[in-house]
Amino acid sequence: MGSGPAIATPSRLQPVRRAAGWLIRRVAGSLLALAAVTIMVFLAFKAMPEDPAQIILGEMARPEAIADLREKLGLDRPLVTQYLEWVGGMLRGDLGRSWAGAALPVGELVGPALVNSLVLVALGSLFAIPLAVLLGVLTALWRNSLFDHLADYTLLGMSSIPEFAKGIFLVLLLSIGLFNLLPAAAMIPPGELPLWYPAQIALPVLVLVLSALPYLTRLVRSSMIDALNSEYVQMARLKGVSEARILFRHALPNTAAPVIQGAALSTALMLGGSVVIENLFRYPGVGALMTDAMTSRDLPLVQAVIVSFAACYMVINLIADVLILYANPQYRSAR
């Protein structure tokens, strides 16, 4: 008689249940952390000495006009009421209106800029992560060799140079100096996706890659060395398993968790570093948007950008947690 379908036993489902419970707790913790960020951002801006109504109307505004605007904006209400209205508006997709220019909805300003920044960070990660894995594996396999030492010193030097200095050097080298290959500024038309302008975004992406590469490469190298020196790899060598099979079947899968976590951290740092890079290359992302908003004291726009950054950080970390969870052999065997 043919055997029927395999039935999941309670012991087989237990790792999945533990993983689901852990993931639910991580999501709840991220939401609480995001709520804490909104409270800190709200209180920080409320603690500013300037009156928002005075900022909007200017220094020469009459006291009656300032009082009317404060009432219209709800600034005369209790702080708890103002906070709940602000958070409730964000949950409904209403981020308020900009205080500068034509008083456009903040969502219409932040949305396209955030997409542009995420495209820039995604391209940086797309190139930096595979290159770091390749360099980390090679330096681990050839550790203490001339190649390993040269790579180590080069990466150490790269990590000590700030992003803006890397950007200026690349502009001098590839745009207005020795080679005239790439534009020095990312002149992307409004409303256009940066992917359609590869030459314009090449330098910002290259700066992000060079900034993330040192940390990721050294992390992959150390994880790979630990895996290659582990007992299960030594046992595989004693059994006559080839070095290529050891590398791809034993060493690399067991370095997945730290590499994924490091890649998530590097991606989050890229998003934060994009503030400097976007201003350097005039790239139309949230970094440049926040700088302009700070200059014009556009507080609703600055608040929306900060909360968007925090939400992106938490989403990136949650994705990394899910990938690490899936890379766990115990969880995979229970599926």
Second form
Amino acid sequence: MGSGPAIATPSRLQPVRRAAGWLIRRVAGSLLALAAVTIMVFLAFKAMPEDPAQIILGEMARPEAIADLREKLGLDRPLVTQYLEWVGGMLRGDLGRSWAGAALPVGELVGPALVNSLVLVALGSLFAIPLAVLLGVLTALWRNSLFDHLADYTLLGMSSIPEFAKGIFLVLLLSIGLFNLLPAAAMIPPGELPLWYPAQIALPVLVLVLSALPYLTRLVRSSMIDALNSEYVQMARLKGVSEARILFRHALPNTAAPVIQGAALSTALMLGGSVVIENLFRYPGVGALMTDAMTSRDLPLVQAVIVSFAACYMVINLIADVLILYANPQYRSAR
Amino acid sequence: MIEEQLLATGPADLPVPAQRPGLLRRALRQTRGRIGLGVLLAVVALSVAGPWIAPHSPYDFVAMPFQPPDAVTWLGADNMGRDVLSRILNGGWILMTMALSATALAMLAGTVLGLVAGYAGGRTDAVIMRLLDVVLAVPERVLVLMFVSVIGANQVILTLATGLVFIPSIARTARAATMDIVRNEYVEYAEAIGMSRWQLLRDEILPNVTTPLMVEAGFRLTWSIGLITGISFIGFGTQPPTPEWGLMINESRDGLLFQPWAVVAPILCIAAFVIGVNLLADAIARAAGRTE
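Moving on from the form predicted alone, please list the structure of the form predicted together with the partner chain.
To see the whole picture, the full complex is given below, headed by that same chain.
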């Protein structure tokens, strides 16, 4: 408050224009970072001690066959040419062919797996964010109450158990040990949207929710306490505004920016966490695809998965930035 | 004028910036800090003494696979008939060494990069931070897996990769704290009396960024344990027959129904380790005034 216009605003269009300029710079920056990621991934796999042709053909391959394949794969061409062909192919939607089994196009493998993983992460956020807001607001309102302390220690304990361990405990509790409610492995027929198999995805989603909850709840709680202690809330109290109205009209909207930012971070963390969780529940997402590809030394597939993880990260952060911009006009010039 | 005052009073009377000694002491004044330290010390003691007090060798087959707990194997046997208790007691220091090395490595590199970026500013700052942004553009676990798939799955690579992915966030913390301090007048004074840049960084700025860095170190140590055990759990970290806790959970997973102890015991050990570090880190953060 009290931050009036520092300079006279000559035009009403200026804030919009500034926001648009900021957004364009932001997108350009993200694309540059993504390009840098592709260079890093490319160079990392070029630095690999093994010969890709050897990996594909196996230990027993004849030297002529290896030389033949090296030429076919273009491994004898300059690095820059190889990189540009790889990136050019990705831009055209051609991610190359898998080295394993039937040599399927990588895109056909990554696409459906990516959709599955995003469904998982989206469901996780869909449950985690409202729950965290509810818990965070309640613990902020009833600060230092028994409920607050109980929630604090529970969440601290929850954040102390690694995701896969939480998953195993839940399996022990809900699928094979005490109760027999949910399947321990997510059996989703290939080509079908996991959304239509709620029982199969319940446990992985639950693990993601429980993993994101501690961080998000604490974030909501501390931004809520800041908002409740602010001058404008005290002012509203002095004016005799009802507590409910203070909460929903004054305090809550002002927690939007940090909470959106935190929600984006936790969604991104879930995406990273899916690598381990998908392996635990044998869920057919990109994380499981990546580790399978690593086991079979299917490098084009590994590379494509890493780049698609980075692309998802970029999109999640961009969406968050746009939402923050939308939620709070002050953020337009803040960055 | 400030300069005149400074010259008149001399460096001895300069207002000492909040050095916050006793950060650990203030952390231990809180209940959670004391509980955290107690749990942590217990886990460390058990891990250090473990190899000597273990009843069996961690590699010997002493019972039937998935043998439930009995008089010989107090926590039962794992998927190959090895004593779970002995493996846990022998495996603690492995995880501890990996987590501590990864965090120490990241703290060292991140602090140096952050100090240099924050103090130098300009193009040096931009280059360092943009390079670190590339690391941040990929999920930590995915990046660790990339290194593992290029170089190979073993505990050294896993430790180094974990350290590497933590560098950006530490560098950001160090950079932000440095930039706050560089604007202070005692830094201007030190520059004015001709202290070398390196001396200034080491003697004036570093001591003043330790508080945020201590807080960061606590959280990174917590994270590193989860990251390392998670990667080992999916089979790309420590390799069999090493008795590392994350790997042990994976190996005995199929016996969850008949011999849950082979899985639950290592999980509880990891949880105790993390809870200890986490409570202590939380207490340090509160003592440093990061949360209310």
